[in-house]
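Next up is one chain by itself, shown in structure tokens, the form predicted on its own.
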Amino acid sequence: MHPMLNTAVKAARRAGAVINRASLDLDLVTVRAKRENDFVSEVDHAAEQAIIDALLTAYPDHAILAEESGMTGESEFQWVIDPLDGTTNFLHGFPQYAVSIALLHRGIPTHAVVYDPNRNELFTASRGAGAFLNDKRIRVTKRAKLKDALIGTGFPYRDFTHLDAYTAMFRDLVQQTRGLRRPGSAALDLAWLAAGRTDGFFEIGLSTWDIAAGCLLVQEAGGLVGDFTGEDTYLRTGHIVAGNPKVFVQLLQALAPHLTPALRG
């Protein structure tokens, strides 16, 4: 394992320990609303600080982009952190949330960790070296037809600008696929796609920290990732489509009739 990835794994496990301790008594967790339907807890902050401390102890000159504390430092190496992806799930005791850490080198994801503290599942990837779940190699499915595919997604919950377009996409895909699933953590959705548990994924308006690690996992597991036109702007726009190679193409085709100018780039 690359030393930088190993450091990220240690950081993710420290954050997972913070989250697991807090999950034992959710009534004691302090929560505030950042905006409508978007919450942050003291656990998010504590987990994020545990990650940052671990990363900067090893690499003090690296930059950080974290969901709660924002951007700090300037470097060609930037750690992108979501300390608790799926906060709403966590606060309700719904066991679908994860720690997500990615290292970008000159804007390109090079190492990725998504850690599920509920199941003790550690998803890792390094560019050019494959994707792994608990040290076992993982690959996307070989399913060839959209009609046989299970697709992950995320409903609009904070910004409803694209709700009509999303609703039309959802309506069509419900009829064109084996089924749609919305567990509530994009980082885990992408990790599960990489592990072959789903065949594709799409969502509108995510943040960089939601998807930076998961996208590398999918790519290193043999999948494809793009925006709604198949281009590579997804880390900037947050509009993302992913899948095994055959489902990816068909998913883009199915979504295309519902794209507004804003969703095209």
Given for the second form:
Amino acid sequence: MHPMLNTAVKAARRAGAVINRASLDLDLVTVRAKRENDFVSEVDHAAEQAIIDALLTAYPDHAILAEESGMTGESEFQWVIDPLDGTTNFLHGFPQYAVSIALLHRGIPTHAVVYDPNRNELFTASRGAGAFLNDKRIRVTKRAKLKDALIGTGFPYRDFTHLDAYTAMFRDLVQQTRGLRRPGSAALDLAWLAAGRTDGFFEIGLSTWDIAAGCLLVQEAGGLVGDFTGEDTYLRTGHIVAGNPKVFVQLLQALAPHLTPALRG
Ligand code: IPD
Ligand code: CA
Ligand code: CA
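Got the form predicted on its own; any chance of the form predicted in complex with D-MYO-inositol-1-phosphate too?
Full assembly next; the chain just shown is listed first.
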């Protein structure tokens, strides 16, 4: 394993320990609403600090972009961190959330870790070296038709600008696929797609830290990732479509009639 990926794994496991400890008594966790329907807890902050400490101990000159503490440092190496992806699930004791850490080199995701502390599942990838779940190689599915596909997604929950477009997409896809799932952690949604547990994924308006690691996992597992026009602006816009190569193309086609100018790029 590349030393930088190894450092990210250590950092993710430390954050996982913080999260698991706190999950034993959720009544003790203090929570604050950042915005309507957008919560942050002391656990998000503590997990983030554990990750940053581990990363900067190994690489003091690297830059950081972390959900709760923002951007620090300047370097061609930037760690992109979501310390707890799926905070709403965590706060409700719904066991679907993860730690997400990506290393961008000159803006390009190069190493990725998504760690699920509930199942002790560690998803890792390095550019050009494949994707792994607990050290076993993973690949996207070979399912060829959208009508046979299981598709992950995320509902709009805080910003309802694109709600009409989303519900139109949803209306079509429930009829054109085998099923849609909204587990509630975009990082894990992408990791599960990489591991062949779903065949595709789409969501509107995510943040870089939700998807930077998951996208590399999908690509290294043989999948494709794009924005709603199939281009690669998704890390900036957060509008994302992913899938095994066949499902990806059909998902783009199915979503195309519902694109507003803002969703085109
Ligand atoms: C959220 C999760 C969720 C997605 C939201 C994200 P958070 O992350 O990834 O699946 O639908 O858009 O904000 O806030 O729990 O880190
Ligand atoms: Ca997130
Ligand atoms: Ca988060």
